[in-house]
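Given as C-alpha cells, the chain that follows is alone and in the form predicted alone.
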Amino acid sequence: MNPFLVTSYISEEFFCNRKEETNKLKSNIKNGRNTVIYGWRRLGKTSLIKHLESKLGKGYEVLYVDLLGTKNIDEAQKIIGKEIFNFYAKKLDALPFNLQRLFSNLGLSIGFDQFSGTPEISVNFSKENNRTNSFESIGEFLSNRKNQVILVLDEFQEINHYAGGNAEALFRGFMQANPKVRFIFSGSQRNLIQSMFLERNRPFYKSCELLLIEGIKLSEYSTFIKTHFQRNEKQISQEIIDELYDWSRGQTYCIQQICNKLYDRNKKPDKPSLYNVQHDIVKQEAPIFSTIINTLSNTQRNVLEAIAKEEPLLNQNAQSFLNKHKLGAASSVNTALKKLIASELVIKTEKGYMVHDVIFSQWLKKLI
C-alpha cells in the first residue's frame, strides 16, 4: 500500500504529526468547551477530526456533517437528521419512538428494504418544517445519548450565505441549548470564520476556542516521509524533500501528491524524478484552471498572474509592481483584488497575498 495518502484518513500510521492539535481538541471535549478548527483549505483539517475520532476510543461517538453546498437552515438540519440516521438507525433492527419523532420533525421519511428489512432514509425537502422544533428535537436525541456525543460542522461558514440573516442565530441557540453535547465547527474560508467567531456583534462572539491550522513544519514531514520510503525499503533525500516542501509552501495536500507520486515511480527519487511528478500534477489539473481563468475579467486575469509570480505581494499597489506587469492604474488592481479575495482565489496571508492553490499558483506562473 502506498503509505502516502491523497483520499481519507485510514490510521494513526499514515498521518503525520499534529499532537498538539489533536491534544488541545480532546482536552476541549472532556472539558466541556466547544472547538472552532480553522484555516486554508487542504492542510488536512477533515483527517485532523477522523484523527481524533479514532484516539477518543469507547464512551465517544462523533458525528461528522459537512454544510458545503447547503443552501438554508432546512437543508442543513436535514443534513444532521441524515448523519444520525447514518450512524445509530442502521445498527437498529427497528426505529425507537425518539428517532422516529425526530426524522418526523426534520421531514425526513423512513422506510424499510423489502429484501434486507433494514431501514432506509429518504428527503422530502417541500416540506417546511418548523426550524426551533427541529433543533430542539436533534438537541434532545443527542443530549440523551449514554456516550459523549461530538457534532462536528464542516465548513460552518456556509452559514453566511442563509436566506434570511438568522442562521448564526439559530444555530447559536442550539449550541446553548445542548450543552451535553460537544460541539467542533470547522472552515476553511478563514476570513469568514475568524469574523463570526471573534467579532463582538456576531452570535458567535468569544463562544469557542479557536485552533488555527497551519502548515506541518519541515522537520516533522522529513521524519514522516524518510519513514515510510526506508521502511519499504526506497530512499529519499534531504534535499528532494526540501525542494517538494518549498514548492508546495507547506501545503499538506500537495505534498500528500508528490510523495504518492514518487513513491510509486521511483525507489531513490531524484530531481529530474521529482520534476516530472510536479509536471504531471499540474498537467492534470490544467482543464479545471483554464475554466477559472475564462471567468475572469482580463484585469483580474493579469493581477492573478502577477500575483503568483510575486509571491508572496506585500503591496499590491507599488509603482514598480504596477509596472514591472503593465497593470495599469492602482485603483484597477485594488477593485480586481477585491474580486479575487471574495472568491478565494487570492488570500492575504502574514506574508502578503498569494494564490490560495497552490497548484493553480505553479500553473500561473508557467501561463505566460
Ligand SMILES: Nc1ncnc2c1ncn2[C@@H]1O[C@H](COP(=O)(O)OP(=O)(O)O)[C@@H](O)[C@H]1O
Contents of the next structure:
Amino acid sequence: MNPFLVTSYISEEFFCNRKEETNKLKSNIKNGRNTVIYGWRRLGKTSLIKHLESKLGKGYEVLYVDLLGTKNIDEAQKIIGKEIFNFYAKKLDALPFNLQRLFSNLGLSIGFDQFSGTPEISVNFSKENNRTNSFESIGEFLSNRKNQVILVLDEFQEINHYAGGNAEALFRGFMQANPKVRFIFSGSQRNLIQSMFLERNRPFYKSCELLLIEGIKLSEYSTFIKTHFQRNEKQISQEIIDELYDWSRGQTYCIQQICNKLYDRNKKPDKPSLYNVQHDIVKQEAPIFSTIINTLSNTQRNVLEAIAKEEPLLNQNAQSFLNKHKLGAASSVNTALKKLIASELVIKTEKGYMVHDVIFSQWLKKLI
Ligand SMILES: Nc1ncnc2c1ncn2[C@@H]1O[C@H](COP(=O)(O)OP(=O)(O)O)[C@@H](O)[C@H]1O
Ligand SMILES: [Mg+2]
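What I would like now is the form predicted together with this ligand, since the data block earlier showed the form predicted alone; can you produce it?
The complete assembly is shown below, putting the previous chain first.
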C-alpha cells in the first residue's frame, strides 16, 4: 500500500504529526471549550478532525457534518439530522420516540429497505422544516446522550451565504442552549471565519478558541517522508524533500500528491523523476484550471498570472510590477484583485498576495 494518502484519513500511521493541534482539541473538549479550526485550503483541517476522532475513543460520539454546498439554515439542519440518523438510528430496529419527533421536525422521511428491513432516510430539501423546533429537538437529543457528544460543523463559513441572513445568530443560540455538547467549527476561508469569531458586533464574538492550521514544518515532514520510504526499502534524499516542500509551498495536499507518485515510481527518486512528477501533477489538473481561467475577465486573468509569477506579491501598485506585466492602470488592477480575493483565487497572507491553490499557481507560472 502507498503510505502517502491523497484522499482521506485512514490512521495515525499515515498521518504526519499535528500532535500539538490534536492535544489542544482534546483539552478543549475535556474542559468545556468550543473550538474554531481555521486555515487555508488543503492544509489538513478535515483530516485533523478525523484524526482527533480516532484518538478520542470510547465515551465520545463525534458527529461530523460538512456544510459545503448548503444554501440555507433548513438544509444545514437537515444534514445534521441526516448525520444523527446515520450515527444512531441506523443501528436500531425501532426508532425511539425522541428520534421520530426529531426527524419529523426536520422534515426527514424514514423508510425501510425493502429487502433487508433496515431503516433508510430520505432528505427532501424542498420541504420546509420548523427552524426553531428543529434546533430545539436536535439539541435536546444530543444533550441527553450519556457519552460526550462533539458536533463538528466543517466548512462553517458557508453560513455567511445563507439566505435569510440571521444564520449566525441562530447557530450561536443553538450552541448556547446546549452547553453539554462540544462544538468544533472548521472553515477554509480564513478571513471570513476570523471576522465571524473576532469582531465585537458578531454573534460568535469570543465564544470559541481559535486554532490556526498552518503548514507542517519541513523538519517534521522530512522525518515522516523518509521513514515511509525506508520502511519499504526505498530511499529519498533531504535535497529532494527540500525541493518538493518548497515547490509545494509547504501545502500538505501538494506534498502528499508528489510523495505518492515518487514512492510509486522510484526506489531512489532523483531530480529528473521529481520534475516528471511535478509536471504530471500540473497536467492532471490543467483542465480545471483552463475552465477557471475562462470565467475571468482579461484584467483579472493578467493579474492572476502576474501574482503567480511574483508571489508573494507585496505591492500591487508598484510601478515596476505594473510595467513588468503590462497591467495598465493601478485602479483597474485593484478592482480585479478585489474580485480575485473575493472568489478565493488569491489570498492575502502576511508575506503578500499569493495564488491560493499551489498547483494552479505552478500552472499559471508556465503560461507565457
Ligand atoms: N497530517 C497529515 N499527514 C499526511 N497527510 C495529510 C495530513 N493532513 C492532511 N493530509 C492530506 O492532505 C490532503 C488535504 O487535507 P484536508 O484535511 O482535506 O485539508 P483541508 O480540510 O484543510 O482542506 C488530504 O489528501 C489528506 O489526506
Ligand atoms: Mg476540509
